[in-house]
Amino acid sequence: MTLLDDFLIRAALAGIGVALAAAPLGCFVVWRRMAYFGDATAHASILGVALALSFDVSVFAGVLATALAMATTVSALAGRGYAMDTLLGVLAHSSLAFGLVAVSFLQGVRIDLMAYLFGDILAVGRADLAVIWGGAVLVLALLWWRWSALLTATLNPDLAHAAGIDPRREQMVLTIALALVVAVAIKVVGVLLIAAMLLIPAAAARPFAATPERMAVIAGLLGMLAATGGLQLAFVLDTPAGPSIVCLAAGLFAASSLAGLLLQRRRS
């Protein structure tokens, strides 16, 4: 018997992998005010699940392709006659609805819809773990490679143009990274909670970060704490694991907001 035979160890490793991938990307989502963008991409992934099962391909591949298609479609249509929040709202909810309808047409395939909507981290196997950590390494490598350009394009697009950086290209890098995170996180926290793992640790890290790099590191630590602590809470309280992880992340955000407010008052 090896260490990875314990389902709780596999679940904890899966949660840590997702947290490490989501944390630095979540910082860019917060800085760029892309919260709804991440939510829309996550909602589209349920359609990817249905398509993957229909064509008998990997769920990871189906979710990745659909999330990438959604993100690129939004990027392409932005600013062409519709407000961004309107466009995201239409695409997010319609893609989720089409996905749920497509799932209902699947014949001879047993599918636990709740597991895809809210995650099933306790059922993560060794193959899932390899996919999650492989995706996390790809996301981190992509962000490490483009960090300076992404940061410049996020803070000042005009300065990015002057430095020879194409903001639309950096937006596409974020789009690819976001699709990867959605694809690896669906097994852990599910479609409806992926955006929470992107946003909450990054938002919780903000009061304690003097630099963007520090915010990304703190967000990663808070995400890992939420993942492992949420699993422990779920085990002790017999609650759903995915929502328990997000609940603990929300508690960390509340605590960090209060601490940030106290620090601000003390300085003033």
Second form
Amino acid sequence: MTLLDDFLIRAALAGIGVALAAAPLGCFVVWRRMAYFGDATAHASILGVALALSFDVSVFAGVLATALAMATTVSALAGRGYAMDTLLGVLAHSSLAFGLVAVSFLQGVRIDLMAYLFGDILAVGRADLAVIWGGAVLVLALLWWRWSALLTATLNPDLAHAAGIDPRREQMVLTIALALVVAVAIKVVGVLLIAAMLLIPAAAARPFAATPERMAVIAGLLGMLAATGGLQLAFVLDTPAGPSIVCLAAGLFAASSLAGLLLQRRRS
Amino acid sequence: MSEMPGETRRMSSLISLDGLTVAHGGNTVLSGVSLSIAAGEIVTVVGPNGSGKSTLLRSVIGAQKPARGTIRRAPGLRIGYVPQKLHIDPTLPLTVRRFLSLPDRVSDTRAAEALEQAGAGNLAARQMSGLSGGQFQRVLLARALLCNPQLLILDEATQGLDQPGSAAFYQRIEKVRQDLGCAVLMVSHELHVVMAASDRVICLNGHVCCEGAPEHVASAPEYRALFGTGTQGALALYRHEHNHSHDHGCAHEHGHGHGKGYPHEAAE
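Can you give me the structure for the form predicted together with its partner chain, which would complement the form predicted alone we have just seen?
What follows is the entire complex, opening with the chain shown before.
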């Protein structure tokens, strides 16, 4: 395991793990128009960090719990008077604010807030790697297991019902997967940029995909490219790693959109 | 009310509702609806907007929990469901072939067969988002036929099709019924076309107003109170036309006034 002694190798493996888990889930976030939902869940996790530190439990557990609580709150409140984007806007930003305030109460514990907001991928240790890959494998297994049912429920809830699938249960599966990805990705890109890792590779994959499966695979490849390339970029240019990864992903998105336009023009 | 002899209905009923009451929030949408569907019959539910037609179908497929009453399905009943409207997000790449394998994978031969039955034989490789309204409906029908249904349920399946298009669609439904021997339960606004293709019509307005053979219902006072008297002649016309081939165009030239079927013109 001398390979893992190199912090850059550990960082690359962490980035690849997050990209792999985020890509297929990100496709569902795009298809179901849950972008804000992902954002809200991610922002709430800073509150989880604060709670975890004050109760002295693992950050992973704290983040997982708050992300789950946030996601279920949103699902429960949906359709009760406020439009979804209003509701999510309220919850996303207020949970971030509460989280930041809660962190400021933590006396004695010196925490580097920036590390949680923007990630600290270069500080990923072996234990972190185990958590990241464990979580990523769990998310992939969950999505693999429910894939068909999730797709059907995404198409149309009534269609799902007619096929004996409960769309609320599938929503719950996505919620759990989302909480897991947030908990896993917080160390890598930080709460503010987790949604980017979900959305950007999936959106960039769209022009090149004819089926949902292909879109998920292409998103995974683009995500891994962004993670490893962004890390290299950060190393060469001496820039923060998390944001560099997202910048590269955004560049890939721009290139793919352009290519998509050209493809479309040639076809018509 | 019914002209159907009671024993035929009880003999082989695929599904039977008894005193079904459904409420949305505080509003009672359906109250005390009892009906049953026998193998192989085409039953159409007609009724003004907000009369609970879609709620009735959603209850039958299990997407809507009843407040009171029971829904009894024949053991192992296979239901094919064609939803009212299916919005597929443009970010979701989906070929017709892949769509047919949701949620359960089907073989290429089975898919081709269903597409052929639904009159969508050459569409397998197309993207769902690129289909016309008529093509889309035929693909939805093909998907519903995959499970070799004993009961085919269509919710306003011809919404957005022009009149020749929907007449052709209903003729196809009748053909499908002949080929598969399945029962059909459908909802429609297009009274004349639909009633011509039905064995039995149920006139719904929160409760079952009247039911029976199309001619019987069309002359029932309850039906006339809802829809006016205009449809009687048109019904005869379509029945007549129905015996001939596909030349739907001729129906228009008789000028029977499509508008008469709507409730706001029902005042006599």
